[in-house]
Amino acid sequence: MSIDLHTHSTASDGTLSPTELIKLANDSGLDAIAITDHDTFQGVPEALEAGKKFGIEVIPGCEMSLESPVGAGWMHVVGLWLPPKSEELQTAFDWVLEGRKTRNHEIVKKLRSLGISITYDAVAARAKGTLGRPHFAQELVSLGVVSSVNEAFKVWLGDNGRAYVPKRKLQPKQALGILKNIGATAILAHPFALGLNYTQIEELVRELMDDGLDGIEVYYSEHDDAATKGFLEIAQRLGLLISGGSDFHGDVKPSISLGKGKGGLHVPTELLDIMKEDRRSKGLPV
C-alpha cells in the first residue's frame, strides 16, 4: 500500500492532464495521490473530479519555489490540503507567474542571441498550463539543437546552462505564512537539492519550523538509502511529519515513474494517516 504526495500535471510542467494523472495513479495501484503543480492550483478541481471518477483519494496541493539561503541549492515547499479558494495564495502565485512570463521572454532572447532560431510562440504552444523550462527543452529537441530534454537542461536551460535565467521566488517566511494562514500542511520538498550537509539542513529546518514548516519529504526519487535515513532521522529528531513523493512529471522526466520514482521508491500509506491525525488534532479538515 503506497501513496505519492509530489506530482505534476499539465497545469504546470507535467505532460499528463490532471485526469490522466489520477487515472495513472489508480492504474498504478496507489491509495492516494497529491497533485502539486508549480505555483498554481489550476489543475486541482479537475483532479478532484477525476478522483471521484476513478475512486482514488486526491489531496489538493501545490509546490512553491522559495529563495534559498546563501550557498544553498534550490528550495521548494509542497503545500497539501489547499482550500478550494484562497485569494492570499492566488495573489502570491500571480506575483510569481508575472515574473515567470518575463523570465520566459528573457530565455528566448538569450537563446536567439546564441544562434538558436526559437520563438516564444512556438514554445508557448507546447504548454497547456504554466509555461516553463521543460517546454523550452521540448522545443530545443524538436529543433534538433539537442537530442534529449536532459541535454537541453544540461547545456542550455539548467542552473549552469548557457541560457539560464533565474526566476522570481517567494521568501520562505512569506510562503510558509500563507500556507499556515490557509490551513495547509507545509512540507520541505527534496531536501537533497539544497546541497547542504545534514547539520546545515537541520539548522535550516529548525528556522523553517519557526515560520510554520510541518514536515520533510524524506522519501524521494533522488534520495538514496543514506539520504533517506539521514532525512528520516532529522524529521524524527525534530518531531516533524514525514512525507514522500516521486516528483512525477511524465515524459519530461522519463526516468521517474509515478509512485515508484526510479524503481525503488515506496511511500507508505501510513504516513498519510499520520498527517491526517496531525491535522485533526489542529482542527484542520482532511
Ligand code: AMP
The other form holds:
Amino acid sequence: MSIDLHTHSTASDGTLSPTELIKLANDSGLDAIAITDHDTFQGVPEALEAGKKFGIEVIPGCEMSLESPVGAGWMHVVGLWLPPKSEELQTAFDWVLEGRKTRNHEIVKKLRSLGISITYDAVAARAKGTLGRPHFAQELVSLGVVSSVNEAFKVWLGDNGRAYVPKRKLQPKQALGILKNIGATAILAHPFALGLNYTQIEELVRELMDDGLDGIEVYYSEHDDAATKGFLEIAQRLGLLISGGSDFHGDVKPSISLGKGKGGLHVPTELLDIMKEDRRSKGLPV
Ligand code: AMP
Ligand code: FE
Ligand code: FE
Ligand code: ZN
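Switching forms now, from the form predicted alone to the form predicted in complex with adenosine monophosphate (AMP), please provide the structure.
Below is the entire complex, every chain and molecule, led by the chain shown above.
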C-alpha cells in the first residue's frame, strides 16, 4: 500500500509522457501518484485522464524552485491538489519560464565558448515542456562530450560545473502565498538538498510555515534512514504533514524507480489519507 507524491513527466524534464507515467504507477501497484513537473501544470490534464483510464488516483501538482537563504542549497516546494485553472500560478510559471529561456541561451553560449558545438535548437528539440539542464545533459551525452547524464552535471551543468548558470526563482513567500491562495497543499521537497543541519532546517521550516508551508517530504529517494528519522522528527515536532516521493524522472535518472526510489523507498498510503483529512478539515477539495 504505497504512493509516490513527487514525479516528473515530459511536461518538464522526465522522459515518460504523463500517460506513460500514470500507467507505470498503476503497473507498479501504487495506490496514488502525484504528477509534479517543474514550473508547469501542462501535463496535469493528460495525467488525470490517464488516471481515470487506468483506475489509479492522480493528484495534480507541480514543483517550484525557490530562492533559498544565503549559504543554503536548493529549496524546492511541491504543490499538491492544484486547481484545474489558475491565472495566478500561470503568471508565476510564465515569469519563471521566461527566465529559463534566457538562462538556457546563456548555457549554450557558455558551452560553445568552452569549445562544445552544441546548439539551442538541438537541446530545445529534446523537450516537450519545461526545458532544463537534464535536456542539456542528454544532448552532451549524445554529442559524446560525456558518457552519462551524471557526468554532464558533474563537469558542465551542476552548480560547480564549467557552464553553470543560475536560474530565476520565486521568493518563498511569493510561491507559498500563491499555493495558499489557490488552495494547494505546499510541501517542502527533499529537505536534505538545503544542505543545512537539522537545527537550521527546523528554524527555516518554522519561517516557511508562517508563509503557508503545510508539510515536508520526509520520505525521499536520497534520504537514508538517519535523514528520514531526522526529518520525521521535525515534522512531528512542528505538526507538519508528512509527504514522500521518489522524484522519478525516467531515463535521465535511471537509478530512481517510481515509488521505490533507489530500492528502499516506501511511502505509506496512510500519509495521503492524513493529507486529505487535513484538507477536508479546511474545506479544501480532495
Ligand atoms: P534545472 O531545473 O534546469 O536547474 O535542472 C534541475 C534538474 O536537474 C532537476 O530535476 C534535477 O533532478 C536534475 N539533476 C540535477 N543533478 C542531476 C544529476 N546528477 N543527474 C540527473 N539529473 C540531475
Ligand atoms: Fe527535474
Ligand atoms: Fe526538486
Ligand atoms: Zn523533482
